[in-house]
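Given as structure tokens, the chain that follows is alone and in the form predicted alone.
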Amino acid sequence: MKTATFALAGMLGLAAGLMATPGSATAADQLVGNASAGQSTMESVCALCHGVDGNSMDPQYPKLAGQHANYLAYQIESFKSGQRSNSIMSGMAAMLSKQDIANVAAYLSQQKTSPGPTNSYEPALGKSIYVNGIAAAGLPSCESCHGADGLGDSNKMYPRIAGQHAQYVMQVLTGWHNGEAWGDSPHAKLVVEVAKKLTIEQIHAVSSYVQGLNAGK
């Protein structure tokens, strides 16, 4: 985890400076979403899973308010592609041209993350390995990458995590944790080999402090 560990959205999302990021287009190529256009598709097709403002109330859910735009729109690619997999998602990110795309990521990236419930599963080994890493498994940090807020870095494609359903964290580290890669970008072959260092308790201690991390930023 200092070089990334969720990509929410992402997520929860790796070592920075080293490895290009993902979907790494240059401004030229990217297309300017329509906020308001973005909200009346999250709220025909995204808003029974996520919410309309991106705020999911159901925990196997992410978060996707307060998202960066540009990680957002290359993960929702990355399902239309098929370069990730999803039962859902495959089928909703189908529906989307590239613009309705740019427009939710748009809309969501300026919604607010509500907070969530303070950490409560083993909360000092949760910090310890979201501050720290773990040196004897030779994990690095996950505040490198992500902040010590859990803001993440929009140019490094590193995902905002702050305030993240715990159950959602877990279930993705999980994934990762057994060999289930998003796609064969650097970033992600690197999120499974930083899981894979993870015990089971360990994701579920770092996964209820990220989702205790101040999300009204």
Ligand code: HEC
Given for the second form:
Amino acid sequence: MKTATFALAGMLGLAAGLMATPGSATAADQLVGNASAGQSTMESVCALCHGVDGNSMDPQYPKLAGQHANYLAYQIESFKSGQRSNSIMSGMAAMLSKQDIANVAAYLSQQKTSPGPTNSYEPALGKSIYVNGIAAAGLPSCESCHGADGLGDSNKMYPRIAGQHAQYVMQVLTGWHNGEAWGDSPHAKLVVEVAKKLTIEQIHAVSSYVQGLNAGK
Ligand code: HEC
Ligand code: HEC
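With the form predicted alone already on screen, would you show the form predicted in complex with this ligand?
Full complex below, order starting with the chain above.
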């Protein structure tokens, strides 16, 4: 059963010319989440940093509201397995069962992302990087994977980034720029290669643009 799923996911990936997407391989294994149980977990454990509905007030903590359920589950599993390392989140993820993860992911994916303050730092530069990339540096546009509205694509496990705190986006991109990675899968490397090609100044500008992307919803 499992082998068949993997083989099929592989064929589809090949047909579409994609690299291995973690979501397509695990979709069949995913549990159905119970959103109200997920809300209880958020209230009792996660709200301190992420807010009850996943709209964190403190910009060092990512907003989780409105993120794709499969992406949330994938990231929590990654903290659990150590593929993505963070001292706070590995402890949090260790406490959650597969069902808890599915519940939290279902609840959060149904919440509305709070709008981010509009683009303020080097707005023209940030927009240009997001929309066009930088051809001379071999940099693809952010839009080519995350979409013009920043809503990503759950089928390809491309996260929603619209409205995310600029401080968090900067933190993540700067880490990748400096050689960190969320594991060594081809999927994780897609955006790491992008971050390596950006300067810190460009990261600052594009992070500000991402925070101000509120058009999608
Ligand atoms: C003490 C603060 C704290 C608590 C409590 C906490 N988190 Fe986090 N969370 C963080 C930090 C910090 C990060 C960013 C880690 C990094 O930079 O890699 C994060 C990242 C995440 C991410 C990845 C988001 C992304 O955009 O990639 C998810 C999903 C997440 N947390 C879910 C949860 C859930 C579910 C709980 C409750 C069970 C929880 N967190 C509790 C601090 C916290
Ligand atoms: C080739 C496709 C691709 C391009 C181009 C790309 N990304 Fe990504 N991005 C991804 C993937 C895939 C992930 C998830 C990585 C993982 O799961 O380890 C991601 C994750 C992210 C995250 C972390 C989201 C979170 O909270 O977990 C941010 C922030 C981000 N990208 C911003 C950008 C910006 C800004 C650009 C343009 C400068 C960009 N990306 C260009 C594919 C891409």
